[in-house]
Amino acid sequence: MTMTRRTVLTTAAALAAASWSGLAASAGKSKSIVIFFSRTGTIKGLAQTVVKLTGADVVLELRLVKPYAANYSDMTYIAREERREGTRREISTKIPDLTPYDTIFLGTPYWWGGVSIPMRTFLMDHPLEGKTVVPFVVSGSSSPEGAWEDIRKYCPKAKVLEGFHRTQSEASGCEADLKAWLQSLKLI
């Protein structure tokens, strides 16, 4: 088959406007991550529906260096503790460079009045600035009302939307009222 010029200039301009179109779709997809901390599991069930639910491009469970204590009273003697002392908890987990993601969805179980103290730890060191920042969190019985507080406090320059909260109990079987929450946010 021969080419003549005006066959090469032809398909050379559609292969480089379907590259750019395919380029523009692509710049203007907002890029996400779930980010969360869990002790019992629960956390990490939401997260994983989350991901599932909004297609976010990474989930990222926060590790500890030195973990909590494995019997329920002693670990909640301990984070009572350290969120009456400000104390930090070492994370063992490489947090990556936050620059490419508008999106930051946060789980995090509620301790004491607020957000768990690894999550208060992460938030300390990554403010996430310019970020539209999405919380979900479960407690055992208490209102989240202190979660959102220390969510607005630790990422003062962040857009932080409406949060999702369930009890310990009803964790489980939410799947359909986080998809509705999702949706009422417009982030599906």
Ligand SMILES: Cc1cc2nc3c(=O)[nH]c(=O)nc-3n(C[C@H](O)[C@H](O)[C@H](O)COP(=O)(O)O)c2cc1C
Contents of the next structure:
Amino acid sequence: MTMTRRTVLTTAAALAAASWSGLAASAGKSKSIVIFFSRTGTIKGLAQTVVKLTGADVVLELRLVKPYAANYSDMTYIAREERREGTRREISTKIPDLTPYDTIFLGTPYWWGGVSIPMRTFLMDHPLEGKTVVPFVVSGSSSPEGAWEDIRKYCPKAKVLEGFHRTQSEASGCEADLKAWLQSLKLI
Ligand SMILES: Cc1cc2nc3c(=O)[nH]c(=O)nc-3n(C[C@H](O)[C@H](O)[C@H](O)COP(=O)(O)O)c2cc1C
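Give me the form predicted in complex with the ligand now, not the form predicted alone.
Time for the whole complex; same chain goes first.
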């Protein structure tokens, strides 16, 4: 059995809390990657847990060429315009060749009726054809249906599995729910 060290492409001290000590999946097992965007850390927390539970081979945090304004009302206004206009928000994170990854976990906050603009920008460039896509989403209070619709729209040739959603107030301490969801999808 060949073991390779898990590759960590995020810059992230913030992800250091995840268990990185394990080694990657054995040769022959399908490879997985966790790709997420998080503005205020909620999705990042879920991404850590997904990595811990699945032993995903790589985790990638989407970072921005031009970060949003720190002021919440300014940035939500800008993001709403971007959503309305179909504008991109460019990603500075170097995206690796995704060919080796069969399963792609996508984590995003829910923004204005769909996935966040950075995640939408990523999906515009990476339609994930032929991949198994496993989305997880956090919203303030909205139902996440618009996020699943976005992912199906931007990834028309991916196999999109049932997503995981919690509101922000539910998101801390939902590890058992995440585990049950992953088990129901037979991913762990
Ligand atoms: C630009 C923007 C738009 C948002 N739109 C919605 C929305 O339409 N519905 C909702 O319930 N929450 C909305 N939220 C709240 C976020 O989904 C919520 O705070 C989420 O937990 C943030 O995740 P994060 O901490 O990983 O960035 C919005 C937040 C931002 C910044």
